[in-house]
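Starting off, we have a lone chain in the form predicted on its own, written out as structure tokens.
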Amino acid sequence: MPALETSPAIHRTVVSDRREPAPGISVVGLYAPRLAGATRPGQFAMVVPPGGERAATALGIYEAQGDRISLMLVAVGPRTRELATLPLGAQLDLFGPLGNGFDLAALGDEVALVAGGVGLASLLLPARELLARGARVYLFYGARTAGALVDADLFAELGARVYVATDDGTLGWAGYVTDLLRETAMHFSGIAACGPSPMLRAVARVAADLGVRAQLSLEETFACGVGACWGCVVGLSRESAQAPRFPAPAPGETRDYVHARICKEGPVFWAHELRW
């Protein structure tokens, strides 16, 4: 993935809008002109709940245009419930942008985006940029049930072709979105995906079977978000350009992989370089 061109910073933002596209799922819009200008598709921010009593949480940056960004979140615990119910005008501190983002130039001009649940939040910016440069984009979007599929219309309005799958068959393909991806039998120049780890592993297998390279944005709970704690690691080929060069291999070390930090070297990795 390309190196970062900007350094993360603390941004004091203001809640400008809020909507709930589905029960328990919120999109919080923020006035954040500097962060909007610095964000690259696929990056995230560490968000500090304004009460100050809870640790920061990592959220993918969903929209970044003009002076506004937005965050998509599922209200599942005290931190996310607090963020989902912030009133308009409330101040919210964010540290970002963080992570490496997608290498969109390497995906080509026939790109499949694969989203699982709120993994969709990391794929709207890539879709927008790919379509703006003339690429054809196909969104494969899966969730447990029809009510959990949100904002697919935003991708369609941009010009993406949208295919949906639900585990319970209430809308679109009945089953896993990765099976839908495989069964379409389309030729893609590249795949970009974000969602739960089991889905991403399946995307990696489908990509390998199709002979296509895939970039995966891994989901993880980050303690620090900046690589200091080494609490979010994944096995990565030692030959990868993203592989950390420290610590140095132990004498006699023969394994072909290293531990990479998802928050620092990632969260986006080439599927074929991961050692799950």
Second form
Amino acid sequence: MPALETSPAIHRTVVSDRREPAPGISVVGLYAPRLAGATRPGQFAMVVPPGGERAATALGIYEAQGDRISLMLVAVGPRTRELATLPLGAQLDLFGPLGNGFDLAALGDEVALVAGGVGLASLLLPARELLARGARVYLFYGARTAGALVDADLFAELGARVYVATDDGTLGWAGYVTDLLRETAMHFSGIAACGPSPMLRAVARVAADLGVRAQLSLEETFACGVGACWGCVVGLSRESAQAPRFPAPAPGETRDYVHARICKEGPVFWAHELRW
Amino acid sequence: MVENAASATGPSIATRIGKLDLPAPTLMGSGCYGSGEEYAPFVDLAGIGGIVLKSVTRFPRLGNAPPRLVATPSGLLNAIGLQNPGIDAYLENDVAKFAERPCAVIGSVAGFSVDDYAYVTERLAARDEIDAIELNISCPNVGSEGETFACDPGLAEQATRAARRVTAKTLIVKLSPNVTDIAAIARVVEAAGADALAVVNTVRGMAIDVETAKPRLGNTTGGLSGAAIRPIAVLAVWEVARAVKIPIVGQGGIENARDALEFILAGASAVSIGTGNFTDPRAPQTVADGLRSYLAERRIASLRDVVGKANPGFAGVR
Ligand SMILES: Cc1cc2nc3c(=O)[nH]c(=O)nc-3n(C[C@H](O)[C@H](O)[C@H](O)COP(=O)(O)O)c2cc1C
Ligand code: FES
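So that was the form predicted on its own. Now I'd like the form predicted together with its partner chain, please.
Now the full complex is given, and it begins with the chain already shown.
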């Protein structure tokens, strides 16, 4: 995956709109003209905590158009709840855009996007760009329950075919979205996925079985988010074009791969190159 | 006179660590700042005192298996495991670019034997791009060996002496808070020839996932940093400042000038910011600006005038 030319910066943004498409899930719109212009599909930003004393929060950039970007978040802990309840007009500092983003050209013209929960957020910009260049886009979207499937209509309006799965069977396929992907037996030229890591591992297996290459956007706890601390690594084949330069293993080292930073070399990796 | 000097040019936050004259008392913590380039888009590196580079070892190290990070209340647990390319590849590929940094560049050396410390220090310190050496004898994330040096006065002394013998550049030795008597370790390290002390490295800790009933870090245990350890670190500086006469680089949870001042008033001549950069990359600027206004508001000409001011047992810097 080619590293993208990006020019990250600190952005002082202002909360412009907010909605709660499902209980506990928020979409926060921000006035952020420079960031909106600089963001590529699959990139993320680090949100500086308004109260200090904890690491910035990494969030995929959901929408980026005109002067506005938005972030989708689940209000689980104190920090995400704080972000979800920011009043309109509140200031929020972010730094980004960060990470490599998806290599959309390499996905071909029949693309399956696989989203787990709010992993959906990293797939809207790819969907938009793929559809704009004439690709057919199939969104496979899984969540715990029907109420947690948000914004599927947004993808449909853009022209994507949407297939949903719920763990509890309240809507669509009952079970894992990755099983649904396998069962459709459709032909894809490429797969792009974002969601919790058990789902991504399943996507990797299904993709291998289907003989299709998949790009996975990995989730991990970040500290710096800019490649400075090596805290967010994943095992990656030495042969990967994304593998950081690393000398031959020292005597006694049994691992034949390297560690790549999810925030820097990633967050998007080719599934078949991961060693995890 | 002092007042005039302060009002004409603004108060000075310059400091001196060994042979290093720093225009600002802010170092960026080892392992937290990459080589500086990662943060260059967000902060003017010319405004900081210096960067302490990621620790380097004799041989390449792939580092610990992930997960390597856990966010905790007001803190961060990490277990990176000294991932680095080893001194050979480091000298060949990485060191040349440090010459472009508009601030001091301090190499960090980690090891598993006294000989390691001497060997890596000698080779790294020989490079012009490196202004000083920090001896990391206190990494808690590489099994028992890494931290043993900072927890055993005899080993701390040997490692310091070995590094001292091979370089005339400023030698900073980084101490561990995971000891009963940090002042005693500080004394032997001073006697063994250290020019300065970094106080402190991370506090050992761990977190357990109650869903899986497993430790959350790939390495099981880790080192805690950030605001959560600040009071522990301030006390460590306080105790060390009463025991030695070499300058101290205080660190542990510094995010703003008030945090930094706690360390300085306890006896630190400089501070280091690690985890604070993760909260906000502007932290180095925030700290420097805040220190200047603290001094200006009190009409104090120089930061040096407040070093150790809260600490009646502060022995003064030689
Ligand atoms: C992710 C991470 C990596 C670190 N790596 C190193 C290292 O390689 N060498 C070292 O001497 N200290 C290392 N440290 C310790 C820091 O330099 C610093 O001493 C400590 O975190 C306390 O300061 P802080 O709370 O400002 O981060 C690391 C800390 C963190 C959080
Ligand atoms: S979070 Fe620091 S390198 Fe990725």
